[in-house]
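Take a look at this single chain in structure tokens; it is the form predicted alone.
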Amino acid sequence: MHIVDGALSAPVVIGGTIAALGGIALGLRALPLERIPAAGVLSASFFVASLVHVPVGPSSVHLILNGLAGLVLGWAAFPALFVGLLLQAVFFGFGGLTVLGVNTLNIALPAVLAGLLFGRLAASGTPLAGAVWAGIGGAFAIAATTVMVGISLRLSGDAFIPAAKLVFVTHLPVMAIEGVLTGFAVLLARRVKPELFAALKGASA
């Protein structure tokens, strides 16, 4: 769901960059050493999942898995997803460097919100119940990302309103797919590596 260089107005680019830097700073403070391997894995998962994309106007359709990153990492999803976006922009030209901050904000903030809203639910109860809530969180993250992309385009001019609507509609199937993938990923993780969710589970007790 990368917005390309030149699609946004300067105020939106600057504002998005400042907000993204704040999120990255908060994320780095919330990333203990023992969580760095998980952050690396989730950053790589995002990088690979979004390599296959279909251009849609000033954006593109692809898997993101940002909901999964938010459920596991919380605010630390910001630096993890930023690294993936930076590598994609440098090596493959996805999105672009001038819109890197906006793309980071649009993808990472919904991830954090998914973690805040559904993280404890995904970590509590039976693994199956947690997987259901995780799936909802994964779908929510994609929906929220499409809304933020639409807002970014809308703030850059009325000419982008049709493109913003198109981005949301074309991502409806992606929401369902991401929900299923996130649910199964959390189900597997809770069974083979439950310590990933131990902190969240303790916080909800």
Given for the second form:
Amino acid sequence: MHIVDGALSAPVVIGGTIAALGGIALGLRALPLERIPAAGVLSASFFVASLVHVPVGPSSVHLILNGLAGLVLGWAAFPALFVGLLLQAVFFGFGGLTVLGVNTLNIALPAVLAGLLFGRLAASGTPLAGAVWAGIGGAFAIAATTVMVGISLRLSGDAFIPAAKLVFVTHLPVMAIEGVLTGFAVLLARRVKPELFAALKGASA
Amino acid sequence: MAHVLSQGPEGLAGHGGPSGAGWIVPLDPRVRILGACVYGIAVAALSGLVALSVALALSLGLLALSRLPLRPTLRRMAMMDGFIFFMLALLPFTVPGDPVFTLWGFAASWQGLGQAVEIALTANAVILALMVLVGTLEPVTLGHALYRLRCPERLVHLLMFTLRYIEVLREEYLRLRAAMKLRGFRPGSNWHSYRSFGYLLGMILVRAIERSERILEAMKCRGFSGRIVLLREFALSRRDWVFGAALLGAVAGLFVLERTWP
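Same protein, the form predicted in complex with the partner chain this time rather than the form predicted alone?
Every component of the complex follows; first up is the chain already shown.
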């Protein structure tokens, strides 16, 4: 969900940029230099995952997986997702330059929230229970991103209200799919490498 | 290194790095990044259709001067998320004003149409300039230049590691997809497909973590103290000053146009 340059009003762009800078700073503080290789490899894996097409009915969607990123990386998801968005804008022409801050905030803040709300639940209990919570976290992150995109548009002008509502409705299937995929990804990770989430607590703490 | 971003089979950039960038190559990467930022912010601040059309023409001029392949770059420029497209298509109907035509009882207004065109022009002009000026950098050079522009060291390190491993992980993803295909997996909209995709993502994640552990151990063996020393220095040349001055002149010209034809 990349907003483009020129769509948002100046106060929204400036406010979003400042908030994103704050989030990135907090995320970097949660990331000691020794953890950077792990965070970089994960950031790259989320970049690759975002290239995966998943079929939905006659069409297909690109994954965002910000919920999974938040569950795995915690606050470090902020700089990691920013790096992904920067590379997408510069090399693929997705999104825009002045809206980079707003886009980062819209995608990374829900990720961090999903991590804070559901991270512990996804990492404890049986793998199945953890997977269900992770799935809820994955769907929640996309829902929150959609709402934040809607708010960014709404704050920029009343004319965007119908579009903002439409965005939310058309993304309902995406929420479901991201939730299911996040759930199964965590289910597999919990079964194959149970210490994964325990090990990563150090990365996000 | 990091050639996914420039030459992947999925056409991740479609051009072969700096060799395809013509006159832009000798410019200092820092000047290119700053120039793209100044230009982007200035164009985003414009609202007159004349000034924005000239800005898009300027960006197209930059593209023509660089040696990027025209077609894929333009396609990439014009591509936007489905919802942005929706939003632009809805704008004429949601902005009140003088009607142009009516569709199923809804009136489209000139004002709304103007606003949609304005957003489309801005978005394309800015992203095209960004792709031409910064997207033609070798990705690793981008990291070095950002470091010299005083970006936080950790953020630059994160960027460099991400760049380094995107290609590696994409190959891993393609290997897993090939293995799935050999076992007869055909993606569709059903529970089985979604479960398989979920497991695929989980597997990528597990392997990424294990790889990062090996990387850290290997780096520690070689004396990694948590810091990679970035040695590359950049120097401004006459050419950079000329380019910078021309860019600022163009921006000033755009603002004059904006004043004359608001």
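Residue numbers count along the first chain shown, from 1. Note that the structure is predicted; figures quoted are calculated from it, not measured. Think of the rigid core as the biggest set of C-alphas that the two forms share within 1.5 Å after superposition.
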{"property": "Residue 192 C-alpha moves between these two forms by 2 Å or more, core aligned", "result": "yes"}
